[in-house]
Amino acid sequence: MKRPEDPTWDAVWRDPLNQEDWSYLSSVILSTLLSLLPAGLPRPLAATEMGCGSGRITLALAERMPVTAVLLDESRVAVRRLAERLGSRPVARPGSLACVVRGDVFRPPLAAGAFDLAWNAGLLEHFGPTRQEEALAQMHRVLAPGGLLVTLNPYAGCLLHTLGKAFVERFVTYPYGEETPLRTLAPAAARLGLSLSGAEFSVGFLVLFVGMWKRLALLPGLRWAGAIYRLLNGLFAAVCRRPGPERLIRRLDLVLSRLFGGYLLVTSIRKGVSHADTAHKSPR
C-alpha cells in the first residue's frame, strides 16, 4: 500500500526563508562533515545525501573534491527545486556529477554497496526510534566496505535551542513537522550490531544566535525579524568563507558546544571491511 504524502516538506520548501542559497548552518555541516573524511576513502566520492533538502551542502562538498553524488529526498518540491538548479549551474569541480532522486531514506531506491559516503543532516529527530533504526540500517546498506555514514540532528543537551522552540510552539504551530532531539544514537547502533567511528559530539553553538532570528519570524507580526537572520546569515557565511577566520570560529564553536551543547548532535559510523573484501583487494 502506498503510504500517504506528507505536505510539511513541500510547504517548508516552499517558504523563501529556506530558500537562501548558502547559510551560515550550512558552513557549519560542511566543515564539520569535511572535518570526519578519512583520507583513504577513494576520490571521486561516491556519495548520498539521503533526505537531501535543497542539496547545498553535497553540491558545495562537489566543488572542494571530485564526487559523484545521488540526492535523495521524499519532497517532490525538494526534488523539482533541486533538479532545476542542476540543471542551471552544474557541478563546478571537474570530475564531480549529481543527479537527485525522490525517494525516502526507509525504502531508498539506491543499491547495496554502492556509495563511501551517506549523509544527512535534520533528519533523524522526526522519527522515534525504531524508525531511526531503520534509517541508520538503510543507510549503511548503501555503503561499500570502508564506507562513512554521518548522520546529524537537534541535539538533546541544548537547552538553547529546545527552549526556543518551545517558545516559539506557544504561538505558532511549528513548520518543522513533530521533532525530538537525540541525547545519542549508540544504543540504535549497537542494537543494528554497528559500532560508533568516533565519540559523539556536538556543533553548532554559534548558529543558535543566528538561527533564532529565522524562528523569530515565524512568530505573527515578526516577519522583520527574518530581515536580521539573513543579514546575520550572510555576515557569518561570508566570514566562513576565508580559511583562517572559518578555523577561528569552528574551534570556538567546538569550544563552547562542549561547554553548553551544541544544535547538532554528530554521529558518524565507519561500515567495517571483512576479510572476503581484504582478500578480494589484495594482489594474487
Ligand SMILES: C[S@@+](CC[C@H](N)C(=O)[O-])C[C@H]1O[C@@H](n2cnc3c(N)ncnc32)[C@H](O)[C@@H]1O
Given for the second form:
Amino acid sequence: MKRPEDPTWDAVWRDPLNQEDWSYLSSVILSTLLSLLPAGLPRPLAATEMGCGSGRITLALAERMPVTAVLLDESRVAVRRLAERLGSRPVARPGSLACVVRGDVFRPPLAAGAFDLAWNAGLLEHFGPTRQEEALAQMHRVLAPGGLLVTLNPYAGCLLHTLGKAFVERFVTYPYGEETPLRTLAPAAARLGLSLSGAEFSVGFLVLFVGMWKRLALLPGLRWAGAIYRLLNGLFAAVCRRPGPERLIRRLDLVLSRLFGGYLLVTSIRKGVSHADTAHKSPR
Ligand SMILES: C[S@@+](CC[C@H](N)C(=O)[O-])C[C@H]1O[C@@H](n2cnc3c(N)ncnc32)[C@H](O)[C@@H]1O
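Form predicted on its own done; form predicted together with the ligand now:
Below is the whole assembly, all chains and molecules, this chain first.
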C-alpha cells in the first residue's frame, strides 16, 4: 500500500540552513564509509544511497573512486534539487556516474543483487523497530553477494545529543519529525538472519559542537546561531579536506566517541559473509 506523503523532509530541504554544499558531518560520514569499504569490492563500485537527501556524500565518494550510483529519496524537493545539481555539475571523475530516483526505502524500485554498496545515514531513527528491519531487508536484498550494507544513525548512547534534542523540543517542534536514537541494530539483523561485520561503534562526538549551533538556530530569536554554525562548519570542513589534519581529527573524534558516545551509531553487514569469516574491522 502506498504511504501518505510526508511534508517533513520537503520542509527540511527548503530550509537554507540545509542547503550547504558540504558539511563537517558529511566528511565524518564519508571517512567512516571509506574506512569500512573492503578492498575487494568491484570498481566501478555500484552504490545506492537510500534516503540520500542532498546526495552529497555519495557524490563525494564518486569523486574519490569510480562509482556508479543510484541515489534514492522520497522527498520531492530533495530529488528535484539533486536532479538540478546533477544536471549542472555531473560527477567529474572518469568512470563515475550518478542518477537520482524518487522512491521509498521500503519499496525501492531497484533490482535484487544489483549493488556492491547499499547505505544510508540519518534514516532508520525515524522509524520503529519493525520498519527498521524492513529497511535493512531491502538494503540487503539489493546487494550482490559480498556487497556491503552500511547504516549510520543517531546513537542512543550519546547523552549530549539526547539532552540537546530534549532542550530544543521544549521550545519548538523538532523539524526532522519523529526521531528515536538507536542503541544497536544487532537484534534486528539477527532476526533477518544476518550477522554484523564487526562490532558497531559510534562516531561524531566533535560534530555535536558544530551541529549544536544549527539546532540552537531553531529556537525563537536565535536565528543568528546559524551564522556560528556556518562558520564552525566551514572551518571543520575545510580542515578535514587536508589529509593530515583530517586523520588527526578523526582519531581524536573516535577516541572521544568511544569514551562519551558519538553522534552516530555505525552498523555494517556484508552479504553472505558471516562475522566469523571477517577479521574484526575497527575504524581507522
Ligand atoms: C537525514 S536525511 C539524509 C541526509 C543525507 N545523508 C545527506 O547527506 O544529505 C534523511 C533522508 O531520508 C529521506 N527519507 C525519509 N523517509 C524515506 C523513505 N521512506 N524512503 C526514502 N527516503 C526517505 C528524507 O527525505 C531525507 O532526505
